[in-house]
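A single chain, nothing else alongside it, follows as C-alpha cells in the form predicted alone.
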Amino acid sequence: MPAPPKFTEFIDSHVDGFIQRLADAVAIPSVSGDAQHRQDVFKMGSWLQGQLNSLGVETKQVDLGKHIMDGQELQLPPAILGRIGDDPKKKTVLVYGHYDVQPAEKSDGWDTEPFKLVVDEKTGRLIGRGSTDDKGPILGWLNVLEAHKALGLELPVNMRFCFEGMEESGSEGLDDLIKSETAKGKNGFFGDVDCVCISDNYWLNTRTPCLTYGLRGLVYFKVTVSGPARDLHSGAFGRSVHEPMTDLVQIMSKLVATDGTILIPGVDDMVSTADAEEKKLYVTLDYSIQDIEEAVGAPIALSDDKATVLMGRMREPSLSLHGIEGAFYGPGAKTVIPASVSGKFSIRLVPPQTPDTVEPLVFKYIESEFAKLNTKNKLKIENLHGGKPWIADHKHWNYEAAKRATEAVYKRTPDLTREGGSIPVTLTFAESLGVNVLLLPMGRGDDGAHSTNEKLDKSNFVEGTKLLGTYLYEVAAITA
C-alpha cells in the first residue's frame, strides 16, 4: 500500500519549510562532547520536543541522571520519549534518533560556519554540522507528521520516538532506560512496539538506496603517558629524562599496520575468514573502488579488489588512530616537552566480538609494550566506552516493508547492507524489547558524517522523507 499522492505531493510543496527547520536545528551547536556545549544539548532537546508537540506528539523528558566529562560532574542529556496513536488494531513502530552532534570548528577546515546551514543551489547540498547526523533524518519523521495534520491524514500506525542527546558519546544513560522501561512489561513505553525504525547511517554509494541489517560495535580507549611535573624546555631537558611523548608514539605506532592490520595479538583471530559464498554477497553490492576514493576525495583505497575493501567495512574489525591529547598543535616553533600526554584510538567491532572480549587483549599487549621501552614515565590505560556488534533478520516483514517502500519511491531495490559504523542502542532495542530492528538511511555515502563540510543532498532530505512516510504504509499493509 503505497503512500497516499496528497502526501508526496504536501512533501515536494514544502521543501523550502522543511530546510529552514533544518536550518534551525543546525543552528544549535549540540556538542555532547564538550562540556562547554552541554547546555546547548538541552537546548535542542527542548526545541525537539517542542517540535513534536505542535505537531500533536505526547511527549515527555525523561532524567538520565549525570556523569563525569572533563573531570566535572555534568547532567545528561535527557531522552524525549514521544507517543501519538494508540489503535489496537494499527502495528505500532518505534522511531529512534539522536539529536546531539560531533564537534566542529571552522578552523577543522570546513568551508563556510559549521552551525550555520548552508545551502549550495548549484550543487543541491544542504551543509552544516548534524545536517545527516543525525538531525537530517530525525527532522524528516517530523516532515512526515507535519504533511498528515496538515491534510488531515490518520497515521497508518502507531508511532513511538526515542530521540537522545548523547549518541556522539557513547549513549550514557539510555541503555538504562530502555531496559527499566522495558522490564515494565505491557505498562512500559516500549510495551507495544512491534518493530524499531532507525534513520542513522548511510547508502553505500551516491547512488543507490540500501537497507542495513548489520554494524560494527566499538570500544574506545585513551593510553596516557606522563612523567616530569610540568611541561619542559627541550634545550634544557632535551636526552636528559624520559619523555611521555616519544613513549606514547613508540606505542601507538604499534597498534596497528599500515594495511589496516591489527597488530594486538588475538584481536583479529576471533573473526572467522569469509568464504567463497559470503564474498559473492560483497562482489554483487553497487559498489566500486572509485566510490570509495570519490568518497574520501583521494584514490588511497587499501586494496583494488572490491570484495576485500567492502569486507574490510562491513564485517572486519578496524583500528584507528583518533589524536594525541596534550601535545603541542600550534602554529609556529615552541620547544616544549609535554608533561603527559594521551593518545585516542577505537576499535570497530563485528561479531564474536564484545567490548568485554578485546579490552583484556589491548590492556595485556600495551602494557607488555610499554614495559619493552625501559621507560621511567607512568603509563594509564583507559576504556572510555563501547558498543557490541548486531546482526538482525533481513528477511523478516519489517525490512520487506521498507524494501517495498524504497522500490515506491525511487524505483530500484535496495541494496542489502552491513555498515562499519556503530549505533549502539540498536542492539540494545534487539535484545530488550525482543523485535526487529530496521536501518533506514536517508542520506548518501559521500555525506561526510563527523568530517568537515558535512552535508545532506536535498534531493535526499525530500525523497528520503517521502521514503519514511511511505515506510509507515508498508507497514501497516504488510502482513505480519
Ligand SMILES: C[C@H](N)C(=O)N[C@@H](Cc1c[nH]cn1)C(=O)O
Given for the second form:
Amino acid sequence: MPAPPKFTEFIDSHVDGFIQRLADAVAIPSVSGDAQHRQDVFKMGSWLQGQLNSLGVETKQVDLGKHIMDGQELQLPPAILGRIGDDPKKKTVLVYGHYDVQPAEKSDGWDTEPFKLVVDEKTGRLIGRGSTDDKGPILGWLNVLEAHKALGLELPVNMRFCFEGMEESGSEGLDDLIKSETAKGKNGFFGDVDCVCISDNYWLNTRTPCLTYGLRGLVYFKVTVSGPARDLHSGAFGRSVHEPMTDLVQIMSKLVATDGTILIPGVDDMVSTADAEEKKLYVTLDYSIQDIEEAVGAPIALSDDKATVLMGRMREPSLSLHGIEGAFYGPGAKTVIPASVSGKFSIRLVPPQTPDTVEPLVFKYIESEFAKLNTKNKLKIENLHGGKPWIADHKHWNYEAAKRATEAVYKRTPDLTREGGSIPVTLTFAESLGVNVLLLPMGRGDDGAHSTNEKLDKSNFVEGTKLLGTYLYEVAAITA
Ligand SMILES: C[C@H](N)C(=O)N[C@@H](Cc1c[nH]cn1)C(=O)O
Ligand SMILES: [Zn+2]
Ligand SMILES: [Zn+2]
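Compare with the form predicted alone: the form predicted in complex with the ligand:
Once more the chain from above appears, this time first in line as the rest of the complex follows.
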C-alpha cells in the first residue's frame, strides 16, 4: 500500500526545512579518518541523537572503546541506537547509516567550501561533503519521522536505528556491539528486528532508481619504507644513499596494471570468470559507457563494453592506489629525500575472497618484490582495516517492498545492482541477525561521493524521502 497522500504532501511542503537541517548536518566536519576532527565526529553523533530524540525516538549512545589511528590512541565515536514502536503486530525494520564523512579541503578542488551546503538553484544540486554519503539519506529518515509526528500518523512498522561514526574508517567496534547484542537473543537491542534497510549507496546512473543486493568487501593496506634518520638534502645525499621514495614507488608500480589486472599472484585467480548466463545480468541494466564517462568527467572507461565495465565494478576485485603519506606535495620545489614514506592502497573483494584470505598473498608478494630491490631501507606492511563482501537474496519480501515503493514513487521498476563500494557492517547484520538486508539508495551515480563537489540532487533528497517512507508502508502491507 502506498504511503498516505498527506505524508507525501507534507514532504513536498517542508523541503526548505529539510534542506536547512541537511545544511546544519553538513556544517559539522565529522571526518572519522582525521584525528584532528574526532571531536567533530562526536559532535555530529550528539547532534543526530538530539534530532532523533526530538522526533520521538528513544536513543542511547554506546561506547565502542578506543583505537589507535596514525599512532594516536583515540576514543571511537559512539554508536547511536534508537527505537520507536513496540507493537508486536507490526514488523520491525532496522535502519543503519553513518554520520561520519570522508575528508575534504577546498584546496582539493572544491568550487565551494566543502562543509557549507550550497543549494545550486540552477542545477537543483545540494553541494557539500556528506550530502549524499551519508548525511542526506540519514536525514531522509528524519524527514519521514518528522512527517509522521507532525501529522499524528502512526508509523506502519516498528523502527530500530543504528548509526555509526566510523564507516569511512572501517567501522571499528561496531561488529563487536552487534555480536554482543545478538548474543542476548530476544532481550538484545536487535532481538526483534525482521529486516534491515541501508541507504548508503547510489544509483548506477542519473535516471534509474535501483535496489542493491551486493557489496564488494575491502582490505586497506599501508606500506611504509623508511631508512634515513631524518629528511635529507637531495644534493648532499642523492645517489649516495638508498632513497625510501624510490623503493616505495617501485613496489607500488607492481601492484596493479593499467587495465586493472591485479598483479599480486593469486588474488584475481580466487574469483571465477563470469559465464554467458551471468553476463546477461549486466547487459540488461540501464547503463551506458556514456554514464560512467559523465560520472567521472572523462572518457577513461577501461572498456567500451558496458557489461565488462559493470562487472569490473560489481563482481571483479579491484586494487586502487590512494596516496603516499610523508611525501612532499604542495606548492614550491622542495628538493628533499623523505626519510619515511607510506603508500596506501586498497583491494575491493568479491566472493569468495575475504580480508583474511587475501592479506597473506599481499604480504608475501610485497616482501618478495622488496627483497629483489636489494635496498638497505626498511619495509613495514600494515592491514589497516577490512570488511567481507556481501550478497543478499533479492527475492525476499524486503526487496519486493522496496520494488513496490520505487514503482509508487518513481513510477518505474528499479534495477537490481551490486555495489562496487563497501559497507563493512552489512554482512555482520545479515549473519548475526539472520535477517534480510536491503540497500535502498537515495542518490545518483554522479553524486561524487568521496570526491570534490559531492552533491545530492534536491529531487533525489525529496523523492528519496518519500521512497524511504513508502517502503515502510509496503513492508507493512506485504507482511500483513
Ligand atoms: C558505499 C559507502 N557509502 C562507502 O563509501 N563506503 C566506504 C567504506 C570504507 C571502508 N574503508 C574506507 N571506506 C567505501 O566503500 O570506500
Ligand atoms: Zn557511505
Ligand atoms: Zn563513503
